[in-house]
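Only one chain is included here, represented as structure tokens and corresponding to the form predicted on its own.
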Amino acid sequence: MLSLPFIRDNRAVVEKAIADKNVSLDLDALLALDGEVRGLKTEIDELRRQRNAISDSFKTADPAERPALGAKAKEMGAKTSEIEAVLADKQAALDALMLRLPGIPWEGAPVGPDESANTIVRQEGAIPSFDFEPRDHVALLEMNDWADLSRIVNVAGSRMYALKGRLAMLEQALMFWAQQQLAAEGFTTMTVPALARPQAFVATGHFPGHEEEAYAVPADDLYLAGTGEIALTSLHSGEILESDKLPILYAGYSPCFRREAGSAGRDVRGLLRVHQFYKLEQYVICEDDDAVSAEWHARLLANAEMLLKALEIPYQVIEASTGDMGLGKFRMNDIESWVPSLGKYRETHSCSTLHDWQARRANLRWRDGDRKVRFVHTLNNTALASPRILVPLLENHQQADGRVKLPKALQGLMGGEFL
């Protein structure tokens, strides 16, 4: 969300990035409102000033003059209420084109539709060059028996797993390895729940525009969320941090889940794209300063990276296009693994510095030296998600026999050299 003071002093910044974000939303109808919405809250106080104005004379009138006063008190009130009720009207419409408002790109991002237009920063890592034919992930799968993707269709439908055995508890020390690398840089981990309401959802951006991509539970007003930074983005929502308490870091964990709508008849094998997943996200609140969150935007990204290098997985920073970063985004940096099997990259990470956007829908403030009370930024980037990331490295490290080596950071976890 922007602030409406700098929607008015900066028109032609904002009309350039809805465009550049292909967003539709009429600004003109948003300053029309924004300037009936201050016309009436002007004349409500002006009815409100004369109201208390007759109130304090009423005192000391005539007691003939009473009834007439009283009448003219009332008058005002009657008025006053109506007012307000097209008040009421007027901001829950303002309101509601306030959320669709983007983010202002950074200056460095393409422009371009969508990810068609995103640029490859740099590749890290060698492409594995096998002496056998490859095998896709899935083919390993089922030929270790690490997992049953036909009959949990039978109890949960489509795009659902079941890992087993030793793949299955690789997947869970995966996580914990991550945790402890994060903790190592000063990041608290916390477990938070997938369940969230509706304005945890307002609150990232997620919601309005994209409820068809969550699972509902009209029961409970609740959603379930798709990625951690939900939940730690309303975790402070309505303090004021004090400035030695920035910045915050957490890796959030939590599962994850995602209807993928939208997304039919694609990765509709294995392990890509599945409704129910695990997330380890790295969530940073710092001071709304700049230049501090290009820092961290840095530390986030170089973060994911060192996993990925740890874990030996070739891969490929992407910057991301005006049109594919997303409504609230400043930057995005996308990561993308080497998937063998395809013979490509596939998105595995996403870096975004978000500035004060969400802040301001979240009310998540700080207090300066000054003492003056600021809206932070916040910054998330995906630290390790599975099973996705099981794809590119069972597919990179496989062996002629369908056995697959692990990188030597796994295992000591896992005792031993092979999986």
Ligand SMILES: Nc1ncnc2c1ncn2[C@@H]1O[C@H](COS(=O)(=O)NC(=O)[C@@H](N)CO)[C@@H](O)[C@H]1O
Contents of the next structure:
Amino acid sequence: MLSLPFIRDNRAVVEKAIADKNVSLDLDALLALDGEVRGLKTEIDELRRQRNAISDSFKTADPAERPALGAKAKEMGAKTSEIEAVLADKQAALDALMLRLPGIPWEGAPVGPDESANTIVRQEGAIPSFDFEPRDHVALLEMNDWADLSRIVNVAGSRMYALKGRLAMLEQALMFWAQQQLAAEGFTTMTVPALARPQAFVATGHFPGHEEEAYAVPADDLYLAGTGEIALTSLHSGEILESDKLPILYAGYSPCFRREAGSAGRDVRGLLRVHQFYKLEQYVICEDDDAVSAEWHARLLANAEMLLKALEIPYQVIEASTGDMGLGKFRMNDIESWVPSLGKYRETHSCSTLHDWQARRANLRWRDGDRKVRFVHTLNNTALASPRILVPLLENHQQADGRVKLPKALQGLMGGEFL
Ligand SMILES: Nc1ncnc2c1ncn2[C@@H]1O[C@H](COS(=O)(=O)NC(=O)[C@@H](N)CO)[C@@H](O)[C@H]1O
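Given the form predicted on its own, corresponding form predicted together with the named molecule:
Starting with the chain above, the whole complex follows.
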């Protein structure tokens, strides 16, 4: 969300963000509502002032005049309530439009409608060349009995899987290993729930707009989150964080649930796109200073690259376009990992800076050195998301006989050179 003073003073910038992020929002209607709300508030204040004046005069008034004064006060009270009802409706309409406002993208973001406008920042790690016909991850799962992709569908429906044996253990080991790497970078590991109240989805920007992507639990007015970002964004809602508590660095581990409503037919084979997965989420709450945010964005990206380099997975860093980065983002860099069976890079990480766009929605504030209360900045990036990360991991390290050679970083954890 943006502040109304910012919108009033930066109309052209906001209009450009609305256009560049393909948002359908009538800024004139929003500002007209803002004007009406301010007018109604002024009217109410004036009525209250007059009513108070009458009440004050009541004590010293001639007894004969009191009935008329009482009637006047009563009439003003009725008028005030009438205007307050109108104000409530206008305020609700304004609040709804405010939630649709885009965050202003950084000036270096490629302007374009969707991911087709994304650009490649750089590529890291040599694409492996095999002296045998490489298998895809599903074939590797089958020949090593590392997953059940069929029976489980009878139990839980499509896009579901069960990992087995050493691969199931590797998934757990990977998450612990990543938590250790992030702890060394100062991030506090947290396990967070997937269940969350609707307001938590509004705070991150998932609602309004993406309700159909979340599984609902209507009996309890809860939804299942698709990312630990949702719990972490609202964890400190309503608090005023002292400056010595910033930055807050969380490594949030959670199950993630996504309906993938819009993904029919995409990635239907295997582990790339499933309804339930596990993610370790890097999350930062920092002071509202653009340079500080930019520094944390770079560090979140570097952390993810550190993990990919240790896993010896080739990848490329992507600069997201204005149309692909999402409503609230200032900047988004995806990392795409090489998948040999597809002969292309596929997204495994997504690093975002949101400035105070989420903080305003989540009511996340801090007290600066001058004791001034301000909204914070929030950032997030994937550390590891499994089972998707297993796809490049297994395929890039496969041997001719179908065994998978573990990267050195995991050999100690898994007690051997091979999975
Ligand atoms: N349906 C899915 N199945 C498997 N993995 C998924 C799915 N959706 C997302 N992921 C993984 O989760 C990562 C982060 O998802 S994201 O929506 O791009 N971004 C976020 O959730 C941010 N909070 C950063 O983690 C993706 O890069 C991908 O690796």
